[in-house]
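Shown here is one chain on its own, the form predicted on its own, set out as structure tokens.
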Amino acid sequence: MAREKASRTAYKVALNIMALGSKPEMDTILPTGILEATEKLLFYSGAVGPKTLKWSKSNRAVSVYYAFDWILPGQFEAFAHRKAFCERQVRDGIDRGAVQILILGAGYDTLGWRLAPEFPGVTFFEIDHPATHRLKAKGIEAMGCRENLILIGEDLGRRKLLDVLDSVVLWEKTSQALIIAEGLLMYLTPGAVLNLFSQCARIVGDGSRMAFSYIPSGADGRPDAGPWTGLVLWLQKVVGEPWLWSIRPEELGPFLEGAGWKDRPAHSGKMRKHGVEFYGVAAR
């Protein structure tokens, strides 16, 4: 991922969400308030201008996204399911006693900003690359800061998560937490993914969970994006955000145990796939 530029993928996902809002049937899947909040964040952060926002909400934009959906079959609508999955996990985690929510690589996601007022006794933390963080923080300030939402700009490729949270006074390593890693793991090397899960296991208390999305591995060991995998992997490399990690669903349990977690397939929907991604939930 480009070091000094805001994430292109985060930008793409946010516009994708806006386009999905133009499809009437998506209102039963997309979390309440996500469309309005995402539009405000994109505009106030300066990431998108009025013309682009207007276009992204049009039927024409929907047609364009569907026209390119053949490259990543089903991924256009899958972003709605992914957002819904993450919000369900956060709400369920809070119901089960989580008092800390940590969102890794949040991009232009609005989950923390939207839920913070609803759960004043829970502290929401977001960590993202400084380039993306700067735009996000600018947008959140214009929208209205939340006392229990803490935005942290750090490059976890250069600084350990353990060290980052050691410097955050409000983070409690012994408290129950829910960690979200949405659309993140595929951009990390295999060693970095294992290290991330291992570090996450050391910063949370008993009863904590970690919810994430991941790309499955194909027979050749590469990330499997469907019939056009070779093209997809090449395009990701060209834009500077290559996919580096994937795993077969049946190998996920042993992998998580090796990192200090236990697999919870019943909570992730077992082996159901949306677009090119699976969802996972791990527990401490």
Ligand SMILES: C[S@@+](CC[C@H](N)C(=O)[O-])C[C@H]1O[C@@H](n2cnc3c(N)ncnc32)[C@H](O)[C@@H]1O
The other form holds:
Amino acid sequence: MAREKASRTAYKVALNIMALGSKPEMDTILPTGILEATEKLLFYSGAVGPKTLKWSKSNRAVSVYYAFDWILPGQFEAFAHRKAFCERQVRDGIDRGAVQILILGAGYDTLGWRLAPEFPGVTFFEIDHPATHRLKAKGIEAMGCRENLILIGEDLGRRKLLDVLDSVVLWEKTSQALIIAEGLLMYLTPGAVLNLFSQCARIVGDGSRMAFSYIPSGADGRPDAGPWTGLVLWLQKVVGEPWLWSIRPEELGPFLEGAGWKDRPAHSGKMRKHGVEFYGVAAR
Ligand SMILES: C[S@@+](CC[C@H](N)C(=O)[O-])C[C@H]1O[C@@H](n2cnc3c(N)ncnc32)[C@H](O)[C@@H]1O
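Switch from the form predicted on its own to the form predicted in complex with this ligand and print that structure.
Below is the entire complex, every chain and molecule, led by the chain shown above.
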């Protein structure tokens, strides 16, 4: 990812969420409060101006997103399901005793900001690339900081998660945690993904879980984004955020075991796939 620029794909996910808000049937899927919080965050961070925000909430935006859905089939609505999946995992994790929530590659996600006041006994941590983190931090400051939400700017491709969290005083390596890696893993190299899972396994206590989304590999071993995979991979490269990692769902179990986790497909929901992404849950 280009180091000096804020993530375009994080911005795209957030605008997608805004557009999904214009579809009444999405009310039952999108997490409560996500639209208002995302709008505020995009505005106060300076990522988006009022005109773009207004457009993103229009029926025209919905039509444009559907018109381009052929490139990544089903992915427009899939973002709502992805947000719902992550929030479900976090709420479920807290119910089961997690006291630390770590959101990797958080982008303009508002889950930490929204849930922090509801769960004062839980600490929410977010890590993102410094360029995106700077905008996010500006937005969160304007929206009102949460005492139990800690934003960290780090390039996980360059600095180990273990080292990053070693310098975060409040992170407790032996406490139960829930880690989210939503829409992140495809941007890391295979070595970095294996490292990330292995390091995550070493920074959490018993009963912890990690919820994530991933792109499945096709027969040729490349990420499989549907019939237009070649175009998608090229476009991702052009915008400076190439897709570097994917895995066949049947290989996920052994992969996670090699990294110190156990696959928990039963916890990833009835539908493990929405759009071009699969959802996974790993447990310690
Ligand atoms: C597609 S966006 C997803 C954002 C958010 N998780 C969501 O789904 O709304 C990918 C995010 O991963 C972050 N990211 C990519 N490579 C990273 C790296 N090496 N270190 C830290 N964050 C990274 C980007 O800055 C961006 O915010």
